[in-house]
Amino acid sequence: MLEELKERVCEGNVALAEHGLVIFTWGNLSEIDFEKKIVAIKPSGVSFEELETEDIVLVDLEGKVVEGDKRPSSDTPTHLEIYRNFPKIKSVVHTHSTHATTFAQALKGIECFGTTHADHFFGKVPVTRKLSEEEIVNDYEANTGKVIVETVEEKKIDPLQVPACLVANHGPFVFGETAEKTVENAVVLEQVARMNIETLKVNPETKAIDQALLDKHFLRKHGKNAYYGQG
């Protein structure tokens, strides 16, 4: 089971590069086995092009390495904070993808302007507050996770209905029920961020989608009454 977990995490990390969401070593993907309380995550500083299944590091929920001869991603404490607080989330992706990171740097959430966004995110993708100097100096990565949790909880967001959060001045963290689905969510997030930037060039006064249209598009794909596709 853990070998399969490592394989999925390796494949997911490689897919981030294949989709153009990461370059060099900029980003990481993890997946958790909640039954075993084990997280598989990309090792720190290893390029996506060179990544192999045996490189994937296994850690427990306190961040202790239980398997692997490499150091886990420096963002591991952020991932663990998310897993400890949101048991629905089984996988986390962090990238510095251009357009989503642009919104994070601008301290702006990604508004839902149209049905492409609504098909995947049930409303605005939020941005966190800025970290304080103390939060940056002491336990920076863990505090990054805490500010994500704070933002999701304060805005009363279901993290699988809006499976992403932008960390102020940093970049996107994306969530899902599997590594594969989380990669898909990260791809879609980058695409809708790009669409938003182009939309605002055409009309800087663009308003959010009507609630009825948002509901229709999201709920026809998700939830008990979903009817889109062949499932």
The other form holds:
4 protein chains.
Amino acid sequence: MLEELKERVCEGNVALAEHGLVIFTWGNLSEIDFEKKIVAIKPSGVSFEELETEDIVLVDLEGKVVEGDKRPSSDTPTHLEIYRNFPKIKSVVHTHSTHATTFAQALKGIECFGTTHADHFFGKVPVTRKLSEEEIVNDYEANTGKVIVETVEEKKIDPLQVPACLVANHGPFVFGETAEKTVENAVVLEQVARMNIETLKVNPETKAIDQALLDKHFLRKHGKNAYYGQG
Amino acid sequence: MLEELKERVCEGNVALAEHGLVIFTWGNLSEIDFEKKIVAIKPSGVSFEELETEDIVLVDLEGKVVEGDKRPSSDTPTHLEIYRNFPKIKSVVHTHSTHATTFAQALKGIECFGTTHADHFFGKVPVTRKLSEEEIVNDYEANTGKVIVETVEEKKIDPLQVPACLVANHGPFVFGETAEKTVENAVVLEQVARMNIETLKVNPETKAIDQALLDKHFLRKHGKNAYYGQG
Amino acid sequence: MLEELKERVCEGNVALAEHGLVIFTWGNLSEIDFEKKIVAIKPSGVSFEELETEDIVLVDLEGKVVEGDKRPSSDTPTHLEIYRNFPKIKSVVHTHSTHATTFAQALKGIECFGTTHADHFFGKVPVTRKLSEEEIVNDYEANTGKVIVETVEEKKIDPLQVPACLVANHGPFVFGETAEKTVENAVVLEQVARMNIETLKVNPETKAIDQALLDKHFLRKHGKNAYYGQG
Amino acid sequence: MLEELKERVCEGNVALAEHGLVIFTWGNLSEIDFEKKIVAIKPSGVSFEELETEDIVLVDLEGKVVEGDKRPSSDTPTHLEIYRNFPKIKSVVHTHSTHATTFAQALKGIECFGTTHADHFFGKVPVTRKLSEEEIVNDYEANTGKVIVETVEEKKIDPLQVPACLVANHGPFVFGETAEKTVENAVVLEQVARMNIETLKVNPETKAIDQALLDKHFLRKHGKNAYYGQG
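Same protein, different form: I have the form predicted on its own, so give me the form predicted in complex with a further copy of the same chain.
What follows is the entire complex, opening with the chain shown before.
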């Protein structure tokens, strides 16, 4: 069932490797079919090179496998927590991409220092608080999802306008309206993180860009008055 | 019409991606036919991989499309502002290349620290002031061009001798006498920016090179007494 | 004899080059057949591009060549010292990979700053003390092995749980249960070292992650209660 | 004449590009035939991709072209100055490779921080003083060679034991006994420079390695008691 969904999810996972965001079996992409309330996700511990459409696992929103021979990604409860709380999100990507993970390890969000960031993320990309020992020991992966939801809600972020959240000491989770768009967001996040580090080297006093410039760049590409692209 | 111009512009845009200066749909290259007063430019939001000669849009110097089915780059008014003010410039490139964009984000120009820079840029590459809220809200892309023109003129720069300007919080715009040469200038700018950052790590006290060395290297490659190359 | 062992060792050495961990003739991989007490290792000074299975040298645990036309790696005594002292280790890799070597040169171990590290290394990757002049002049390569053994034992490390040790002023030696797994550990070590350097740039106050998170990530992938992968 | 020499020089120049040390027309490699006192060198301003054996120019030690249709590299007088003063040197490479050039721009030599350096360079790689205005204006390229010779001689360096010198504000010149070996030295120099910068980030107090370790590593690969490789 849901063959096209599984194909898109397989292609999206392979694209993560092609863009250099993941190596070995690190990272995973899922997409949800909201009508059927079913999520297609990468199987656990399978390398991106060997991944095929029939390996993709279908689970319901409680995590029960409804199709597939393999175990779903160990991060599945994190993805489900995100889908249950943000109905706008259709796809979730998790990577350990070098520079975005660096910010997660440093417990710092990624400030908007330029229009590359503003074209894709409508403001600072947040980092979660650290999980408590209790949250780590019991239901770790679900609690990882809960702390993402908590962070996005506390900061009153629209998760399609700032489609990423860094999990403290861990790495980025990225959101989107399609698997393809979510992969793109993950690529941009990595590039923005990389340039942010370099920018602070050139000028440690660099501040976030003005709101007017942030509005201009984000809204010329997104929303009802967008005029970028072929319309 | 102007098929050769459109071919060069298509090839130049593709070359930006091949040199690693652009990903997805970021960046654009144009070239002007000064006799006909027509500019050939990349269409908006089309990926470099899919770009073909017939996608290239022809516009006049007021931005009216004179040939092509697609919308021109949203940065077209910036390119036109540059062409209208600097008749020597035949081609303009805009990228978000990593290290040049870093300097734009840090609001710093790129000092000439060595002969790699001096071989291509006859002195410091300038950065513009930030645009005002008014300039951002109304006619943003044209105002981006105007602040480039203002910066080049204020600093009394010959835009073919220092063929690039960094737009604050945004990224580099690069100039040249041909599309091919302008792509080369964009590659060199990125490399010079990268080495500049590394140089300041090794020696934070590094100063710009002496004028005599700058003169020697720039003028052995450019101008009437040049003796580099096959003449 | 031991054709399969030699094939795996040849493939493992070639994989080091494919992963970008070694260039020219730098670095080497070996694997031991514990029953026969024979080690298969790369020949000295042969480039990874030209390496073939029949070039792999077989030596006994005292370093005597038991098969092969070529001299074994000049680092052979280091490998043997490790095998003699840690019977759990089945394969050893030595590289000069950029960022792991950087830590060795800086005389610093690699702290665990995130779950990428915790997934593969159960705590800080140690660095040895510097060798004394006496240890350098006589039996240098064996003494390199001895200082690795000393470091692992002093810190009460299980060398399969923290499967790497940095030799001061030199570079990483990496361990594993198979040649393939040891190559993977060497790739991860390089990536972890790279992200560690970047993390300290973003936040110089970064501390090692909490023990609970380290336990969670290492033990969900390793040991009897592991639940990562396809089981 | 000297077809084999020209072939080696062509291949060596192409190898510089393949190793990522040069782009466009930056950099050049030459080799000398000491018996005939003739130097084969890259032509000026020809890209590495298009270079063919018949493009290689033969010049005598005074710089007079003895064969070839093209102008020799504008850096030819620098190469000749080196050959005239150091009869041991059979090949010279000049690049603008990123990290080695960084040190030249920062006016800093490259300290020996580890065995990667010690395996190829028997101590610190020196940087020249800056050229005077007089030296820049008149006979710039020959004076660049003279300041290299001056630096090597002042520091009492054997130019085959420390086969490189950084020209202040410019970039590296690298030496060797064959074109192939000189290319390798240029690759190693770039890698050593890169790791040196990273090492100072991890530990700004890093010191050069002990003399005993420098001796051990350099002399196990070079000289009459070398025991690295296949002998």
